[in-house]
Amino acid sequence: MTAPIKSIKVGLVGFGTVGTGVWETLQKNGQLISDRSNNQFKIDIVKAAVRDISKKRIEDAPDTMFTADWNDVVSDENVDVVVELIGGTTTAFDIVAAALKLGKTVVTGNKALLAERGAELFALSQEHSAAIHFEAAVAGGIPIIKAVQESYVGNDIESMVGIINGTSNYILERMTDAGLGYPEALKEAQELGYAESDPTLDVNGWDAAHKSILLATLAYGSVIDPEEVYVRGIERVTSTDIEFANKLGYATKLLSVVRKHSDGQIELRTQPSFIPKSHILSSVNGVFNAVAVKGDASGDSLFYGRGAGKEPTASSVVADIVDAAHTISSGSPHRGFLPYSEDSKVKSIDDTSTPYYVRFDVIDRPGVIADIAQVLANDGVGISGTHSPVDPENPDKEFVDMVFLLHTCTFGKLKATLKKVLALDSVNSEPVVFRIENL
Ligand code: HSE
């Protein structure tokens, strides 16, 4: 083998779990990467900003590589590629913006940053001819960003439906299969390193929503305002509904839906949904993620893999660094994503339609089913089934769960009708609603 002709120098900001994974992957597979570039380049991590400089991270890394100041990384003139791995949307923004302004390629796995502040950063990327690569921002080790950006370039993408938060998926699975309560399942997910250090965004749906925004931005070319996206997390999912779902033939999953409608509007929503057990997405368990993509030319495809964790995320970061290295070593203009369309119109959640599962807490007295059915009938909301378990130990129990499965209608219509149902004397509290997804 001839020696690579160029060293591409990388600076990391953040050297935690993923940073360590990137270092180890490059140590292990660096030669393979050079070979695959036809020995055009080799990749060297030359600088890393860390919070605590006294902490020894990697035995074979020289101490001189570490600094406590991210400016030392970004402004080091040897550094060609800045890898941002600290998360958040404030300091991370300053780091990425500073690197782009210096014309440096940025690699980041920070979905919150790009979903919340992508407009500003992509503008800087364009202005300074410096690419932002973000494969690690969506679905960990699954190469979905590159697929949407490159492999589907000849398709109009009709939909992308995904399970894209490993923590939520792990928690829901443990609640379903092991009967764990929500807090115990969350604790396990944290111990396994799936959740973010602050798991709020994992469980309130926003981690998945940020990822879905990035998928929609790539597919439809426009920056999307997070305020327009409908997001519900798993914090209030109870084992009662998981068990009902199970009995009725559904799996409960935190699902993100990105779908382009014929009027050009984009349906963009994340929520716990019921998926038929016969659908392949229902068997995506644990920390695994999956994204089902439908292109007008390609038809249906499914991307499946590890959505979180040290090595899978490092795999995506390294792929981005290699992409950057190709661009830099060949001196070509950047091929990173740039928005190409005006703001997309996100469809109002009230105008989106699915069938529904609705559970009412009712007083069990004669006529209660008829009363609810009458309100639904008056509003033209069809019932496809009802379910109400009887407790053989306690047949006279006063309050019971009454489940209705409803035919497809808009969410707006459902909400208006349920308001009327809630006004009935025999209905005790706000009904619990899950969408049943037509996949
Ligand atoms: N915490 C995320 C998850 C992984 O649980 O999927 C990184 O996005």
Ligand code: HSE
Second form
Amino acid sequence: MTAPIKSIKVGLVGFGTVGTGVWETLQKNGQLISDRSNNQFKIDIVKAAVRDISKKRIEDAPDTMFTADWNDVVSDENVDVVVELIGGTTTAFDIVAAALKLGKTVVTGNKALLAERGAELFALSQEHSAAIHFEAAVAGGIPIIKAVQESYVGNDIESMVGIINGTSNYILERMTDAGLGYPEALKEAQELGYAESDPTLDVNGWDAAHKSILLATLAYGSVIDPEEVYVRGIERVTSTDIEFANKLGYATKLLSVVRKHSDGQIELRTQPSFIPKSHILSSVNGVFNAVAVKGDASGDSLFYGRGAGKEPTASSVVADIVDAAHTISSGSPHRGFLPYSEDSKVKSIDDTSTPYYVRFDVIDRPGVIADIAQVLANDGVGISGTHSPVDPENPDKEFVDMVFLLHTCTFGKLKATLKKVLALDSVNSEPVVFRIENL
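Could you please show the structure of the form predicted alone, as a counterpart to the form predicted together with ligand HSE just displayed?
For this one, just the chain is written down, with no partner chains and no other molecules.
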């Protein structure tokens, strides 16, 4: 006699863009999922918490499924998997913590929650043997979380370098290709729906930084303190520097770098960077994301795809629900993230090294280049090139941009040296600095 198919019951907290995408994906592909699982289970969404109970929902979703109180979802004895889709780090924390304490599996795409309060939640997950799955928290529809957890389980991951914020990537592309200034490019991104009305976390770098923290947590087995992570956004990127980069053979990207050093310390930073046009990451355009992973056994791999949007994000959420369903239906042990090492030591940003692009606003007079070069030489900072374009419409202007390309040195040494350069009476303002990434 064939055993009855087990129903894995899911409760959603949040039924907005992603929530409706999850519903639609399961309605469309639910039978396909069951078939691929050898009909061990089927997945049913049985309850959803929403902010406005009177708002019109998807027609085939029954009204009885909805509630205005998230506690109704979490505490429902019939709900096996709680899916948190509201964002933020306060109420979302309460929801996830309550579900874990009841021993329920949690699925979330909330990178800020896990990056900032992951230590508490992963501890609850371990204490109550209740898994947290979070594929949708990083890079939308790209299965990078599952790859790091499963496909790279036999690797010591040496580095993960990526473009993991589509909004910033789109803005920088438009500044490069269309010559737009930052305000104009941001406004266009908002009009197209690529940027929120409040784009702060996207453009200040923290959306990408939260994702990189999660990747580092998975790769190295311990929770990372966000306060130890260096983050700089794109708000101060100018067309001048993008134009310089383009002429010098570089693309300008908001880059997140996760790298393990031989001393065991983890380099973890997010900032606008210059990438050689010859590198594949330079061709990642629009709202697409990409993560280059290097394992000691696997070598180099690239994960590429849509980093946000209704369908890609819903795809990742559904993948986590299916993973949870496998665990529940088979009675197998906890399959979420479990810390397995001591706290990872984050390398001080001052101890990290790259070549640099540095632009100075200087008084155009004889000896300026020599004065700056002397300060750099005295501190042992090498120069690989200098550039000072002439404005044909105003060849006699008093102030000019002077660009120095510098050899590899620590960021701490560079900062100390630039303070001395800034003291020169020919230098008018704080220099502009970009890292040049030799990937």
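Superpose the two forms; the largest set of C-alphas matching within 1.5 Å is the rigid core. Numbering follows the first chain given and starts at 1. Computed from a predicted model, the values in this text were never measured in an experiment.
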Core fit, then Glu188 C-alpha moves 2 Å or more between these two forms: yes
